[in-house]
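This document starts with one chain, in the form predicted alone, laid out as structure tokens.
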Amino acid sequence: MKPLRRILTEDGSYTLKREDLGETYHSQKGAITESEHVYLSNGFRYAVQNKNRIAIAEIGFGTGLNALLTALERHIGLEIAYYGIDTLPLDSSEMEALHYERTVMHPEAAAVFAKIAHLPWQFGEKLITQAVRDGFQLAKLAVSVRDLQLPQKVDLIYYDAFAPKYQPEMWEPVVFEHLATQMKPGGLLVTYCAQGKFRRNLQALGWTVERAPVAGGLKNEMIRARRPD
């Protein structure tokens, strides 16, 4: 059982705490402000340029804010293959408690997230994916990010994983070396981090790294990089 608290964060949506870990799984600045500046901002709608079909996995599948954002932001003619990889997830109960239909102002939310919250976690390698939305095909893997093998290479990752002060395996050198190889080249990688050490890692690697500003308060940098071809 993880030990968990909701917390309301400063834009009026809540976050879930790790007690065991003392860590959020958003900004407590602003959990959808977080997510719509890093990942949709950042990472989502600048991948998406002049596509009509995209793959993304997100690295610590989490709450289900990310997915659920994404989904309600595809447009007509966009076909999003997701992919939510977490090795400790969360259970329906768990995200719904968040109540993310009344902060995300969709009419679509609460029905997507609930569809969201209830797909069920696939443990094997056969990965089957199933429309929570027209366009939109998810699925939810239970599975370490070193040994994820996706069934097709991805246009863009989500990489939400906990900080590197609280989870330290999920930011070493190793990790994204594999995943260059679930990538497309040219793929580009999105992260709320903006650790020195990770950011030399990456470039150490051949990835070209850019760091994003701030946006809603948030505190620190982001980080945009692309995989090397």
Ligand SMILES: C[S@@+](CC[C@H](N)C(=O)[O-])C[C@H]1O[C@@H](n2cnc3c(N)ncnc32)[C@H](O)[C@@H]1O
The other form holds:
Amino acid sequence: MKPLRRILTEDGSYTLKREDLGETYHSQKGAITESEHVYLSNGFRYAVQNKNRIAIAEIGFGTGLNALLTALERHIGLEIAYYGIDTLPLDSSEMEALHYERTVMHPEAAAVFAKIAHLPWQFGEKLITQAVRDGFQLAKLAVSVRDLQLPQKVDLIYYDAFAPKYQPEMWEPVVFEHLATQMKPGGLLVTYCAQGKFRRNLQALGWTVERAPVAGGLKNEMIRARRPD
Ligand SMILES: C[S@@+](CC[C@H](N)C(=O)[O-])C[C@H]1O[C@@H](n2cnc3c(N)ncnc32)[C@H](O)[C@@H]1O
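For comparison with the form predicted alone, kindly provide the form predicted together with the ligand.
Whole complex next, starting from this chain.
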């Protein structure tokens, strides 16, 4: 059994708490609110401008909420390749127990979330992607960020690891040196974490770092960073 407990956040959507770490998968101010602000508004919608295809990797796939919201974005003619990465993958029943189809107000939310939840995790090297919605191909890879070798370089990374206080090894410069090798020149990374040390580490590696303000009752700033060309 995984050390997980379901928690209701302030916007009415569920998240999970890792009891062994004492940390939640999303802001307790609102799981959907955080995902929408950090990864959709400041990540996806910014990165996708003037593109007809985009490749995204999510580090720390967790509940699949970011993938669901991204899949539900309607951009006619846009092709999205999405790689969900996690070392403690949730199974379909753990994901479906969060009932995002009830809190994500979209007529296709239930069908798309079921497909995301039921797509098998891949542990080996052979990569299988599957369309979970028109124009949205997903692969779920059970691998650590440190060993990640993607089949293509990505335009955008959703970096959604547990906070530095709880999992400091996820925020070490070596991780971002490695991630840069998995991104296109000028690729973007967005994360809810705006910690000063993390920001300075990225800058020392040559990344351009912007901070974005809080929104929707969230407590902290966030970061959008551009990989050096
Ligand atoms: C903050 S939670 C992710 C929240 C998720 N994006 C969501 O919307 O539910 C952090 C995730 O990072 C995963 N994780 C921990 N260590 C990792 C590693 N070395 N590589 C990839 N993922 C890791 C955890 O299993 C957990 O699912």
